[in-house]
Structure formats: structure tokens, C-alpha cells
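Here you get one chain, nothing else, as C-alpha cells; it is the form predicted on its own.
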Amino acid sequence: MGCDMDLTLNEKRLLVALEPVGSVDAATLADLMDTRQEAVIQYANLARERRLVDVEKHVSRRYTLTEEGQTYAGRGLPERQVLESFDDEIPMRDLQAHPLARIAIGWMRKKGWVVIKNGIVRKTGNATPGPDEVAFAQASENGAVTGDEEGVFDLLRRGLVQEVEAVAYTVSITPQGREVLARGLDLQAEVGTLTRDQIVSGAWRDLPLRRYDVTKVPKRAYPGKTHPYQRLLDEMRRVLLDMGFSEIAGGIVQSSFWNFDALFQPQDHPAREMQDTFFLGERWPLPEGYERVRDMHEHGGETSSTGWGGAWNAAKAKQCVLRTHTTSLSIQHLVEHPDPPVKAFCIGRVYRREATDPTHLAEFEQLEGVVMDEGVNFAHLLGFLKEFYAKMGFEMVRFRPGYFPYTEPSVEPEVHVDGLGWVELGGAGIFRQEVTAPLGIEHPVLAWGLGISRVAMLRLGLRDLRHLYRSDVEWIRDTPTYSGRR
């Protein structure tokens, strides 16, 4: 009796049906009980667990036609199909005009049905079908095909099959359920979900309530959720705006005036070539005004500076590539805006010709902010700096003296993380006269950009960079959606 009182209602009705016929498959239990064959299964796991009822696995393996597999279903394989179009020899060139052409071809040289020749194709006399077409023809005209012969791998690494697992259950019933049955069982309807008048009145004393056992793991859900990157890339994207940035977007592809030109990096800079940059064959005319920017190259222009020196070439400013950094975006955005006060961001995709490993992409996420205003300052700059990195979940932050091209003072920020001490998180500075000046920008502009992948690899534990972009599912249902930082 004690036992009876520890089972639920389902356990109880399972036992019942498994009575009479001792052993039986899912599928036909779940037809006795009337419910679904995955509720039955679930029952019979949970009566396994008290040893009155055994459950077999079975696994078995078929593989059946994918849709190209059944455009060819009743007709052969593609290189039947073409060898049975001619006769004895045909011409190559009447012989591609085959829809099928591209596909069989390769596959009747290498099963040695024809040979080509100055060429003319000619059947050899050889074209006994293979274990890959016996398989084919069984599939064709069975749906499936079993069995793991060599014609079935030949099709599944030729995409004409695929394997399609099917997983069936027998649920035995144990000495100790019969005993339980002989016993006898009070098959009265439980109650799963209370009434308030039931818990009001007190009825709920005399009710035979469900059983819960709150021990056992629930089976676990997957809701839909964002990728762990895109998330970050939205964090940070909601900090800034925060902050009382607005956010900038432009196109991937710049000219090398934009990208490089205007921001005072000289047209010999190592970044300007072949093994850093991606050059395309494009070529943008150059802005009116570029002009201040030559003179700024060659002396210095209308300021006290002296330029690069040389002979500043047009035609190499006007040439476009894969946007390097978005402090492009964000120059021609001061240009577009001279007017105080402006503070913008961008978060965009940047392309380098980096050799690929754990740490380096060749195309990767960058966060660019600037601010102009009148009378910023460098202090100013770190204090935004420090403020968007501890929002970001980085207490300690310091800054050590760089160097850019383009601004000057220069810093490079670093935060603090367990057990890898200061790591490098981008660079900031003010830019340049130089940059300002020929642009017709009046006021200080303080500028930083971030590498986001190293952000990421810090904040999701990663150690190799690669991984943010590839689809592993298991990653992205075990990553938590709210890292606790903020």
C-alpha cells in the first residue's frame, strides 16, 4: 500500500496496461493508454527508476533521398543518365550542351566508362552498375535504403542520401510491478491544479493530490536568445547612447583619402600597404577641398607644422579599400557636423590582411567614439574612457603613454582581469592638428577606438578569437544571457 501511495496516476495506469501483455513497444503502450508514445516513454523512466518496469532502447539507421537524390529517383545516377544519351562517341562540346554535363563527366572518367581524346568522349564497354547505383535504385523505389554497404557511403558523401536515425522503446514490466499490481491500485483521478474555492474551503485536504518530486531536474528548455556577441555589441551600444552619444554608420568601402589621407597618416605608411590593407580596383574622386589636405602632407599647410615632406600623389588618395578602421566614419561625420557640441560613436566591421590564428581575424568588430566641444581637455578623455569601461563591467583602469598617426597625446587603455592582469584594450588621443585643421574642425576632438573581439574574449571566457563567429549551438545555449557585470 505504501508503494501504491508513491506512485503517480500514470505509473499506476502503466502497470495496468502492461499486465496482460508483460512486454510490449512504445508505440503500441501508447495506444493502450490512449496518450502520446513520448508521455509513455516518460512514465516508464519514471517507473524504472522504482524497478517496476524495464525500458529497451533500439536504434536503428536508414538513409533515404535527399531532394537532389530524387530529382534523379527512376532516371539513374547523373553519369548513367549522360553515358545512355550517346551512342558509341560524341564530341565534348555536344556533350557539355547535357544539362547534366558538369556532374557526370567526372564521374564517368573515374568509373572508367569513357575516355576523352583530342576531344571526342568514347564509351569503353565498361559501365556495369556499382554498389552505388544498386543502393540508388533500391532507394529510388523503397523510399530508403539500409544496410551500411560501400554504394550507401558513396551516396552519403555525394549528397544524393541522408541518414535518418529512428529510436523505438519496449517497456517490460519487473517481478516488483507485478507484485505492486497483486497488491492492487486506487486508480481515482488526481488533482494537478487547485481552485481557489478548493484552497479557500479547505477541500483541498480530501483531495487526491498529484505527487511532485521537486529533486528531479526538470528537462531543460531553449528558448531562443541572442548570440553572445551580438549581445555585447548591444551592451555596448546601450552604454554609449547612455552617455549621450549618437551613433554613426557608413559603408565598408573608403577611399584612401577618407580612410588614410585625412587623418594625417603619410602615403608611405607601412599600414598603406599590400600585407595590412585590402585594396580594390575602385577609385572615388577626391572631396572638394582635399587640397588643404595635400598642402598639410607636403609642408604643413597654413599651421606651424611640416607636414611628411614629398610629393603628396592624388592618384593614390583616390584609390578605394576595405575600410581599415571606422575613424574614417567618424572624421567625415566632424566634417559633415563642425558645429559644437558633438559626440558620436560607431560599431562597425573593420578589415585588415592579418594572418588568421587565435587572436587575429582578418576582418573584425571596431568601437569608435569622438567628442568635439569647446574646451575639452585630455582629462576629459580618460574620464570618458574610465566611465565606459566600468560600465562594461572594468573597475580598474589604467591609461600608458602610445603613439597614432593622427593624435597627439596618445594613450593606450588598459583594465584589469583576474588571473591575466592589464591587458590592452584599445587607443585613444587627441587629434592632431594636422587632422583638424585642413577639415576646416575648430575645437579639440577627442577620439578612442576599441577592439570589441578582445572585449569579448574577456568578458565570455573565450580563448580563441575564431570562436565568436562560428555556429556552435551548445555555446550559445550555455552562455547566460545576463552576465551580472553591469
Given for the second form:
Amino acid sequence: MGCDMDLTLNEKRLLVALEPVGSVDAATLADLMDTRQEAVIQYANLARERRLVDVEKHVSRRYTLTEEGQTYAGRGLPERQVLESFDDEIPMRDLQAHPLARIAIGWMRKKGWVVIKNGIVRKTGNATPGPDEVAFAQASENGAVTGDEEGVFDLLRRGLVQEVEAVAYTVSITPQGREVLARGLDLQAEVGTLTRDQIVSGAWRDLPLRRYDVTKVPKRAYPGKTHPYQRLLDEMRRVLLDMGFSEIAGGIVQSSFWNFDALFQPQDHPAREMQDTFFLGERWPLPEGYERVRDMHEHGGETSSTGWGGAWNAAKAKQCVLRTHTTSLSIQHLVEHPDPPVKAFCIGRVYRREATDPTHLAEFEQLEGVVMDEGVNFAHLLGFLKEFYAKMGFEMVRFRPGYFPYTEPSVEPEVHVDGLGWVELGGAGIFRQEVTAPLGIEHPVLAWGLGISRVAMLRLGLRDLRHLYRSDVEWIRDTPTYSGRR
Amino acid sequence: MAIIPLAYRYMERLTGTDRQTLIERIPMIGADIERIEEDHVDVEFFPDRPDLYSAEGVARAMRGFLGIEEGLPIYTVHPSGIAFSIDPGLADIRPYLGSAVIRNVDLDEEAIESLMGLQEALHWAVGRGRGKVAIGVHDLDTITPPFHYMASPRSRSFVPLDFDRDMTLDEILTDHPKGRDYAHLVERFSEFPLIVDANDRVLSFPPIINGELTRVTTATKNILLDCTGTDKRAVMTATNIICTALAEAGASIETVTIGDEVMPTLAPAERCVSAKECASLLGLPLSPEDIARLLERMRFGAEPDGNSWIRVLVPCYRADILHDWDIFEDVAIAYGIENFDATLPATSTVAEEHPTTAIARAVRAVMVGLGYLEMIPFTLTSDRVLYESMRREPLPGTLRLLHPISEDQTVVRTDLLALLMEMLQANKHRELPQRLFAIGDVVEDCATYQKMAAVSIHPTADFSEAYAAVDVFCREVSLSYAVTESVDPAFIDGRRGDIVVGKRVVGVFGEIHPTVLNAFDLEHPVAAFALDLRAVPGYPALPDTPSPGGR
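Given the form predicted on its own, corresponding form predicted in complex with its partner chain:
Following is the full complex, with the preceding chain placed first.
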């Protein structure tokens, strides 16, 4: 402190302006410095932090004329104007013709200036101006009046004046300020932004560059960004590509045949009821060879299966749905690519007819991977799962038996999450032969899937899944692009 | 899901092991522990294992799994001499009946509750809400055989459970709580199923309600079981599961004669499975003897035939064994899923991302470079948001849900712009400027493809900003385009342009119409653009979708 190199040019100019006067209000100071009052206050506050000046804030209440008040300014209150419009007396009917009569007559009577008898308004002779008129006259003349004037509150009640809060500042130089002045100040203008000329000509060498205060945080800037959830989806996609899985994508609308029947979901399964699945009015034709799927449902076709029994209904299989899982895409991909090996994955939105709340949504992303190859087996399935979860940052994985309608054997993977313990994450299994045989898929198919929103909740610390899809801009702005996790 | 309460003391008695072992090991036969309580544990078992929906069934399985008692459980049945006849008039209503006599039951309140619990769980898992199978248990000593399962006039009356007066069958459907719950299963028929005894007294009105007459109480010693339904296999599954559970609890089972069939036999089904197929599916080096030993722990009867085949006897209560692989899964469970050596196969594959992913990545890179934030809106929306608020006419190819669950989710989006407007509305109180974009699936005429959209809201957002962004975007994704004046009512006339590629309008941009701003409760101008990504070079041809309608 005390070294003038720290001072901005504006602070220096402020001290110079204050030197002859010592203490002055901000408005005057602004005139002296030929700038705006707000700017002066800003410089003064900077200088105050260095204890070179004192800044005193005065708040005062003043009363200015309202719109109605303005209309009487210079002419007096309505009752005064009306009183002066006639001599000693006037018939009431005539007086009522005066434009201000409606307001004025009541006040004239109340103030005892007139009496009204038999339709005649007569002056009492006693009409000295009250404190309200004194205050009004001041307000009219000066544009405002202070609360010291007792009549002002009558005017306030009548809506003729309004309260205005005024803030004024007095800036005074301190002894430290004078010391700095005494040491002499360099008033050459500081340079904010270097110009091309200054750089090219070498003039920059002699320029006093304005110093910035590194303790002041910058204005917050917001870059364009991908969505935090998208970054998680991309991470999963990369993991699967790294593991040699090719990506598949497909339609949101699926026939029940591909969404359910081809996956050996019995036609009376609860998931196929209207309460759980979004059905559509559209009906799609069954693919060639659907009869083998029908036979599988009815009696197990040519496998060791018994099938579900009962009669399989083709009409039910034609009805379209919003896909309830991406497995409908995986199975069609396998049908189209019958030659091993096939390793494919899909990340896509799936639909369940659920009422929306913090942990349930009618639509969410699902990830699914399938491996079809000669001789792949259950131990391999566990191997893929371990690898996938490890790459997703879940180092500890364990397995329990599971149940899924279209896989056998089935398994439920659990991952260990600090603070939560073992968390079930997805499901896996080998496609039942009832699924693969009628579609001509000749080798075992390992499959696993998981709802990504579960992972999103764990990784993004979300409590409410809806925030993924109806996001707060602030949350996206505040979530770092790189979490430091990998 | 079926959640079964297992009382520790009873389970310890039935299995001969301690509760800690049970709690630790039960999940490894395929179950989720829901809650661990002072005196019991609530366990959720899978829907394909209804034989585990009773403490007795779980104990039977755990005795095997823990090596306490292995191999096929043998249930002997004796004839009861009781006959049941079935009215041919039921053929189109509810044709199948399974029945048994269960003697010497020992029922306290808890046991009755547990039997009702099993019944309810079976109604759900096997009976599909009583449609496929409904189960009734009756105090046999209150009624006189033979019994008759008949199609009855709807005017017939009896005293249903929990009531003290005669009600007609029709009345039960409207006035009895169970009648109201299950009326939909029978109301289309002119006659209703009814079970009566030799004296024409009513035992039951399946699948709705039993008669008060045969109520099972703690005094009940002998039970008549009826399982009626529309699927023979499911009816027998339920019959077998209830009989064997009660047999495990100490009761003895007797057969009834229905026509010329004597049931239940409680006999196992037989299957010959390949040990080689099993070992190769699981990836375990198991011999036929190993496999047979593991199957015995899962309560199968299993005998290697000395030639790599195994003769397997499947207990009558195992409804889930449809296929040989179902048996192999039990081998895996007995081996212990946790004991597998997780390995990766040696085959190498070369991965490829989907072409739309490459395009989406480019879109994101460009939009982020332009300073836009990504949003991932829902695909389900409503006509109000998608069209009305946007002043647009509904597209003819809009996909509508038959049974929406809320009025905010009635259609699948055909465009993303409206959803971004909604996002701006939701973020109205956040600092401006806000620049948002989204990329994602839309559905039109049942075909799924991708679109993108972008919005920019701030006091000086205008046509020029939108145009400049469109121009950058198209250049960056190698899209040569032309612009013509647009008539899109979501934008202000004179401040809107169509993005044209070839002869097709593939997008639109400009200043959003103030009426639209009002509809989304926005107070500043919005510059926006939207583009059909099928226009981008390299976008894959859509896979064939079957023609809608199908006829």
C-alpha cells in the first residue's frame, strides 16, 4: 500500500480532484472529473479499499409530486383553486360546473372555508393556507419536499406526492490519501487493450499497462457442451467398440412378433398386456417363416422343448408396440447375419407404460450386447460381463442366478459401489433355443443388457431420473466435461 | 413379483440348518432378499419357479442345494375313492380341473395364512390373475362326495366367503369385492362355473370365490383341492405345487378320480439330456457323473447311462423345465455361479460404429463449437406441445399411442424444435443467453430416423443469427444447400427460410413467432433452426419397414 503503481489512473484522478476540496458529494465530484456519478462511486470504492478516501453513504427520503399532483403544480390545491373562482357566495349548481368541484367542495367544507346552506355556498372568511399547502407549494417549486414539512403526510394520503428514496455519497480524502498525493502521481493514461500499432511500432515499451487484480474472479463464461448423459452413453459405446462389438440401431416401432413372440415371450405374459406396454393401432405382416415361431410356442417345434402349449394367435403377433427392449433389434440383426462370429451392441431408447416419477420413466436408454459364435458358453458370458463392467469403472463384479424370459441359463450381475454396497446392474444369459432355433440361428447367443439410467444415477449423482431428459441448464453448465475418473 | 416370507424357526426346522446359512445361500439358487426382519426374511423368487412360493418348497430346494438331502423327493399317493365329474357344458368356459384330497393337515393361523399366500402367488405367476388357473381349498369334512364341476345358470345362489347371506352369481359379480375384481374373467359367458357336492351344496364359484360352507379353519383336518382353468398344464402345475408343499409339511395326499383320470400322480417327468451339450453350453469340464451329482443337489433324479447321456427325473412341481437347457441351468446353479472361471473366447472381431453415430458425433462437434449446450429431450410428447403451441398442423404420419398413460405423452415426436422450446421454458429463470441443441430419433409413418434442432434465446437473437448458424452447420457437415422463403407458421413471416437440398425441404430456420414464444411463456426472441439428418451425406438408407396397416 502507498505505492502509486498499484493505483488505477482513475483513482489517481480522483485523489487529484479531491485535493483542493477535501470532502465533497459525488455529484460535484463527477462534475469536477468530467464523468458520471456512478463511475466516481466505483473509483471511490476502489480507493476506499486502499484507505485513501472515505465514502459516506446518505440515504434520504424525499417526496415528489405524483401525476395528479403535477396537474395542480403552480396553481394550488383544487380547493384553493375553486375557492378563488368565486366571490363571497355562489349557488351550488353553478359551482358544480367547475372541473375541480367534485374534489374541492368536500375539502373546502372540511377545512371550514365555506358553509353550504339552501343550495348556496358561502365563504366563512377563514381560509389561511394550511401546512399541506405550504408543503405543496414547496414541492411544486423545488420538484420535491422533505419529510420535515408536516403537511407532506396529508399530501401523501391524498396521493398527491410519493416517497422517493435518494442515496447520496460524500467522498473525503484521508491523511493516507494526502500522503500519496504528496509523493506525486503519474497521471499518464494507462493502457487497457494493446493496439496493433502499439505492438508493431514498439510503443508498448513505454506504455503504462493497466494492471489487473488477480484476486478478482472473472466473469463466468459458459462454453457449448455435450450433455453429461450423452458423455456417459459415448463412454459406453467406446467401451463396446473397444471390445470388438459392432453397433446396431433400428426402429422404435416394432411388431409384437419381433418384440415378444420371436423372443419366446408367451402371448399371455403380463408384459404383453396393455398396462405395461405402449400398443399402437398399426399392424405389421408376419415375416416369412413365422410358422416355426408359432410351432415353438405351441409345442416346442423340433427342439427338446415342450413350448408353452395352447394356441398361438397370429393377430396378436402383428400388433405394433413401442419397443420395450432393444432385444427386438438384436434378434433381427442375428437373423440377418447368420454367420458366426457376430458381436453386436445397441444403445437405444425403450418404452414401458409406467407413470413418470423420480425413479420411473416411460422411456429410457437401454444397452444390450450379443455374441453369437461357435462354441461360446456361459463362462464366456461371465467373461464379457466382467470385462465390460471393469471398463465402466466397476472393478468388483459378482454373479447370481437370474431369470429372464428369453435366456437360459440366466444371470444377474452385481457391481460393488462405494457407499452403496452390491448393486444389481442389468441382466444376462444365453438365448433360449426356443428363440434361436426357429429363426435358424445355429450357435449359442450370449446376451446382456442394462438400463443405463441406473448407471447414470450412480455416476452423475442424480436423484431424479427426469433431470436427464428435462435438464436444468445450470446443471449442464456446472457438470465438468471431464470428471477425472479416467 | 412374488415375495415370500420365510419364518426362521420354521425354515430351520424344515432344513436342519441355521438362519445365517439360509440368508447367505438362498440368493444363490435364484432369488433376491427383499428384507431381513427379526423373525423372518422376505424373499423374492423368480416367476418361473412357483414351486419356491412356499416355505416348504424353499426348504426342499435348500436341503438339496446345501447337501442335506439330495435327489428326487418321492411323494406317495393313495386313492381317496372320491370322484369328480365335469359338465361338458364347461368346454368353452373353463374346461380343466385338477383336484386332490389332502389329509391330516395341521393348520394353525400361521399355516392358513401361508397356504393362502401360496395360493395368491400361484394365482399371479401360474394363473395369470386367475384367468388361466384359479385355486380353491375346502374343508372336506363339511361336504359330501362325489363332486360335480358344472356350468350353472347365473341365477343360482349360495353364501360366498365373508358374507352371511345367499347371493346369486350375478349379484356376487357386482356386490362381492372378489366378484368385482374378477368379473371380467366370466361375465361374457351365459353360464358360470360352479362346484357342488352330492347334496347340491355349493363349494365354489371358480375363479371368483369359494362358499362360506367349506371355509378352512384351524379345526380343518382334511382338504379338498380344486384347481380350475383354461390350460391343462398350468392347472396340473398348480395342483402339484400345492400338494407337494402340503406333503412337505406332513400331510398325506390322496387321489381323486375325474372321468377316467386318477390324479394327482405327483410322478416325475423323464428327460434324457446330453452331458456333452451341457458341459459345452456351460463351459465347464464336467463328466456325466459330475452332472448327475449336481442335478441330485437340485432335487432331480439323475442317472448317467454310461454313454454320455443322463436320464433325468424332473420333479412334478418343476413347471420351469421346458427344455434341456433349463436343466443345464440347474447344473450351473448347483456348481455355483460364483465358482465359474469367467473367460473371454479367443475369436477376434473388428468393430464398426453405426453410420448415424458418426453423423451424430459430427453434429455435436459443430454445435458445441458454436457454443450450444446439448439437451436429450423425451421422445414422447403431445399434440399440444408438438403442434398447437408451434402453430403447426399435425403431420399425417404422426404416431399416436393407443393407451397413453398421461396427457403429456400421447404421441411420438416428429420434430425436436418444440421439445427444445419446452426446455427453454423450463430454464426460463436461468442466465441468458441460452443456446440449446438436440439430436435424436423421430418417428414418422412408423419409420424411425434422426433430426437435429437448435434454439438461441437472448434479447438480440434474430434471423441473421439463425442463418449464420445454419450456414456454419451445413458447411461443416458437407451439406450443399439452398434457401427459399419459408411458410412455417412457427416462425415470423419475412424472417424465416427453408433449407433446401436438391428439391427437398430438409429444414427450416428463422425467428420464432411471438405467439409461439407466448405459448412457451418466453419473453425474449428465439433464433432457431431444425434439420432432417437424412439429408446429410452418408446417412444410411432406412431399413425396410413393413408397410403400415398390414391388412
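Positions refer to the first chain, counted from 1. Everything numeric in this text was worked out from a predicted model, so none of it was measured. The term rigid core refers to the maximal set of C-alpha atoms that superpose within 1.5 Å between the two forms.
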{"query": "Core-aligned C-alpha movement of R122 between these two forms, 2 Å or more", "finding": "yes"}
{"query": "Rigid core superposed: E288 CA moves 2 Å or more between these two forms", "finding": "no"}
{"query": "Per-residue C-alpha change between these two forms, R50, threshold 2 Å, rigid core fit", "finding": "yes"}
